[in-house]
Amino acid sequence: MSSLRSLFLQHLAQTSPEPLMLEIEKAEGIYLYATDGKKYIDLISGISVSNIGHTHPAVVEAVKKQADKFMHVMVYGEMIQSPQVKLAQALSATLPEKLNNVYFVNSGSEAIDGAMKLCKRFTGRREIISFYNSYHGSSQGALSLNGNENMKRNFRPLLPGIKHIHFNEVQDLEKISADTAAVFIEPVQGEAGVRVPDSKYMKALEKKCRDKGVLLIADEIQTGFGRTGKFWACEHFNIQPDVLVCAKGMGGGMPLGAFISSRGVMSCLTNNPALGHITTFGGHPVNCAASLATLTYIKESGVMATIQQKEKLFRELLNHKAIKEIRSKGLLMALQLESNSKVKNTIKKALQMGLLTDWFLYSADSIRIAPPLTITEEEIKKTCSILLKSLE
């Protein structure tokens, strides 16, 4: 009889040449169980995904009780289902009154081909602008946004229409124009290597949409729901999007995703034509209750009055010769070291020690910290021990 391993490589499509094959069992809090009985510290969240934990109580909880009520019916714009209904009125009320209208998709990627598509029916515009070293999904759409060659070469010809700017530099914003439906920016860069904008640069960003009738769609996929101490990265800013567009960690550990914008913009994808955009399985309801879930421990449990004091005893303890600097908002950070190779031994050393952690795609000389962000600082402490060693 095969091994699970080997059925594993056999019937599985592989994203990379080399898969970790940690084969998982369990996974509670911050830890990943394997069958060998060895445990790991995810002190990468599933890509920014699980920012309470894993089977957190509260999410499993909602799940089983909504899985027992009922769970696909129909296209969720069609029929009331509380659900959906809630999980829109709680993230409306984490956002400024204008963002109040929720469309459901079931990832990142989808709800970034929404925000676009909404963009341009909504502007009757066709230019769209993104940052070099963006990274929005992998969908055409999204990769046709993404600011980096290599990822795209190999899948062209991609969607016509797309320029791109430099991060963080105001004379690049020029180039916005009345020509322009709108902008799609992180408001910290994740791929890139946690790249962190100027306040006054993003307000004059900000400005510069407004005054030429440009949307601006803020991408909070992997900086939304608490990652960085805010529950959207946007407030460090004091900017207001005119699209929100969220997913990773929103569901819990659900697949779930969501663009978010006014009223008046998202009514027209109702009509010329109906049914602008449709998605069969978008706001599933045992997936929203998750999310809901999600969102309310998030927002009452404290945990988002811990996140600068956990960055910060990071910055303290990750203090080594190697580590050439540290970028980070809240529990998103990036360690560069020296080269690659450096990186990925720190990585393969740290893996048998119990820490599991990464690289970024556009910046493959820093390791990747993003863990849940329920961690206490005795587990930081540990995990900053296994790390250090590592780098030896």
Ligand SMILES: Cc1ncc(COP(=O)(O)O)c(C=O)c1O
The other form holds:
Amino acid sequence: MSSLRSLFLQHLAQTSPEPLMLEIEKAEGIYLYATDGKKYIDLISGISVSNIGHTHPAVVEAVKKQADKFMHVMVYGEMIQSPQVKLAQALSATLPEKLNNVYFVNSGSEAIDGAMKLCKRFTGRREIISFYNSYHGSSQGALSLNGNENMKRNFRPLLPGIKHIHFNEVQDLEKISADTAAVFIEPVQGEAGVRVPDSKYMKALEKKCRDKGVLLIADEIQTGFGRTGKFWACEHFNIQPDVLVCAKGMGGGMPLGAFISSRGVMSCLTNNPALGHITTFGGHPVNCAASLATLTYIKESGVMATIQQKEKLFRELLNHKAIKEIRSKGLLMALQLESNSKVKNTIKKALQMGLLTDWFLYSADSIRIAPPLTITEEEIKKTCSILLKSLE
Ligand SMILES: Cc1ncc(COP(=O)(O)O)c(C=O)c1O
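The form predicted together with the ligand is what I want next, because the block you gave corresponds to the form predicted alone; please supply it.
Zooming out: every chain and molecule, the one shown earlier first.
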């Protein structure tokens, strides 16, 4: 065992029972390079982060340029920092007109927590609704929203006032009432193993929220920044949330999150109390510069126009009797196998052949496919041939 490996086990908090233990030397495009000389295709993008590939030159350049100018200068919201302002403007331009006001944080969970506070403060209501099998993060607030008891049980008490309803079941929308501050939804459930709701359902949810004066919050942390073939997954369903939450792919490999709403809704954080939400590092200028480079690349490179074809190619090539079902939206895909042991076995064999994949938090019998959106058709063919061999 190399000294770095033993030090990793000794000094880093171990939360994974079976850490991958790849010792990374370099990452570029869809590839990870390990110190033992092996090269791996990253089929999961660091869990839906490296949407435009690892160390994209435009992102690296933006990071270097900004680091040369200034890094942290002041806590959030006091000084005019051009990377934040330009990114907020560019994000607003990707969204319906009313979503034009951005609060930057550092991560997905933090953005969810901020959005939870915002909707309570704005509506004066105390109840929040989320979905069974939803995943919104691991902080106390986000964990309270999650719809998986196994991950929560030993961390109680969590936040009160949270109700869960069934995803994609119209009848359950009746539980949304005038007492509800907000409904948090992943437009495509990720950690549940890629569950895509019906458009009709999403429209019914939007209508119910409007009728009851409830804020509709879209958690686009995993689905945003082109992952599903549209810049935001909400676009597939033609719905307009009141608050959109993003992180992960947004930073192009740097840590960044945001909750985005209208100026009207967001302004309630300015009074009673003033500084209704505080962060020291949220919207770090280097990370905002990286994010703007990422957003610009996704918008201008034409990569989004290729995603549907790439999804189709994966679906065509992944024809194997061990695959019971394929669920996907763009390049967020789950291969349903018969068991977790089959999944584990397949992942292990794929890794030996230079392909990194994973399962899902709440869908341990599915294989995760979420490569950088920039993956080429040739690389998809190579990936699928490894996956098919691993399934044998
Ligand atoms: C849909 C969704 N929401 C929230 C989060 C939490 O984000 P973070 O890990 O940055 O706190 C995740 C992370 O996987 C996610 O997939």
